[in-house]
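Here you get one chain, nothing else, as structure tokens; it is the form predicted alone.
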Amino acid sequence: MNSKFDFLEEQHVSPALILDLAHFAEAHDVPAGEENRITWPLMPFYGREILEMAIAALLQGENLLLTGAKATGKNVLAENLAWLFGRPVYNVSFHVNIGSAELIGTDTFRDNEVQLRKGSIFRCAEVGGFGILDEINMAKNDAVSVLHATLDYRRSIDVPGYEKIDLHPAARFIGTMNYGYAGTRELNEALVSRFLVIDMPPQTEETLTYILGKQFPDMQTRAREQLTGLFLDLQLKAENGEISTKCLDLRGLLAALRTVRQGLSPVQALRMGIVNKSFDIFEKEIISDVVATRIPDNWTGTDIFGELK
């Protein structure tokens, strides 16, 4: 079996699903020039049940909507799925200025004639990519109308002034959304009906231990336990409304640990990666106290990684 599926086998994902996944990747070639859009994920996704649901849905031609709180791994899962299926990725981050022109395309003058400059959704549909629709609940009506047509069971896009295109058989779309961010809104029923929805669970001790172990296999056991506990402590305080979710940043934690490798003290690194993500002085004090209970001030890089090279 292809080595890219090793982490699925480690988590005891259904062998039948892994086999079908391999067949899918073999059956759909990647068009020339799109290879650079197939990217190795920053980290493997951990969670057998979630992986099985997502893979099964995509194999059946469905689109996915990943919902949940911050730091539940929505984008990590989306990146992992695109990699596993061997498809080029087209990212769309929705905001107030994203409309149909950015998604489908706009007219441009080239070679003495008016031509369509293809948008990201158009290109994704054409080459059989995986479209990652980030913060889809921030999409304005003009963009939502494009998504309605693209994600419809008929799998075709009617481009005004141009021909209708049928979606490539390998094309899939994965939407992500956080709850309660500024500028977000409820998705209408028509759009939600075009997805299968996975509600992402919060991080657990098991998932965090796996992630830290994969990212930093040489990490000291005590350090891994304390860093896992630190993240879970912050997650609990955020769930209880004691602090915001600004500091609940797994990417920030991993980035901080990489700076420890560079020679920074763990306290300095965590100040950049976790504490300073909050700009409220009172909240920052709470976060600093949580860090201090887990990571002593006198810790150095050797307390995290042993002897640094």
Ligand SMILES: Nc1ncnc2c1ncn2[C@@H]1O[C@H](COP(=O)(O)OP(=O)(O)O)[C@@H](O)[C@H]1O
Contents of the next structure:
Amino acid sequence: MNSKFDFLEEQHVSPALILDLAHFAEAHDVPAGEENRITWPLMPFYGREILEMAIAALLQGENLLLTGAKATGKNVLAENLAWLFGRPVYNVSFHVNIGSAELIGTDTFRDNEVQLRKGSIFRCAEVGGFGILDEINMAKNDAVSVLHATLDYRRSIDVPGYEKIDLHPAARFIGTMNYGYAGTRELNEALVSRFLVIDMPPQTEETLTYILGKQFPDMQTRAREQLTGLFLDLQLKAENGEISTKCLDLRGLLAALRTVRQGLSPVQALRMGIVNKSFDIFEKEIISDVVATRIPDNWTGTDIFGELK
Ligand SMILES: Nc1ncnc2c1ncn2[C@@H]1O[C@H](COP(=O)(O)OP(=O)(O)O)[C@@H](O)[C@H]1O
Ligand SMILES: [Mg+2]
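Next, report the structure of the form predicted in complex with the named molecule; the form predicted alone has already been given.
Following is the full complex, with the preceding chain placed first.
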């Protein structure tokens, strides 16, 4: 079997699904010029059940909505799926002001004539990409109407003022939406009905141990336990509303650990990766205390990685 699927086999994902994934890739060519959009997501997604649900839904031509709190791996999962299906990725972040012009296109004057400069949804639809619709619940009205058309079961985008666009058979859309501890904007019912929805579980000791182990195979056991505990402490405090989710930043934690390899002390590194993500002095104090109880002030890189290479 293709080594690309090794991490699925490792997690005992259903062999029938893996086989169908391989068939999918064989059945759909990648158009020329799109190769650089097919990228390894840097981190394999960990979670057999979630992977199986997501793969089965996409194989059946469905679009996916990934919901859940921050740092539950929504974006990593979306990137893993595009990679597994062998499709180019188109990222659209709805956190910025995005409308139909960015999504479908705008008329521009080129070579003495009016031409359509294609937007990201248009291009994704055309080449059979995987469109990652990040923070889709933040979409403005103008964008929402494009999304309604894009995610229609007829698989063709019909927006007033534009030519009708038929979706390539391999095109899929994966929405992500943060919700959980603090209040968030809801997604309207008609849009939700166009997706199968996966509610991403929060991190556990097991998932964090796996993630840290994959990223830092040489980490000392005691350090891994303390860092896992640190993240779970923060997650619990966020769940209880004692802190916001600003410091609940797994990416920041991993980035901090890389700077420890570069020679910073663990406390300095965690200040940059976790503590300073809060801009509220009271919250910052709570976070500093959580860090201090898990990671002693006098720890050096050696306490995390053993002998530094
Ligand atoms: N189940 C998981 N498997 C692998 N990595 C994960 C998982 N959950 C979280 N991560 C890691 O956590 C960080 C944040 O993940 P991300 O996908 O950005 O979360 P979200 O989009 O839900 O906020 C990334 O560095 C990612 O590698
Ligand atoms: Mg995200």
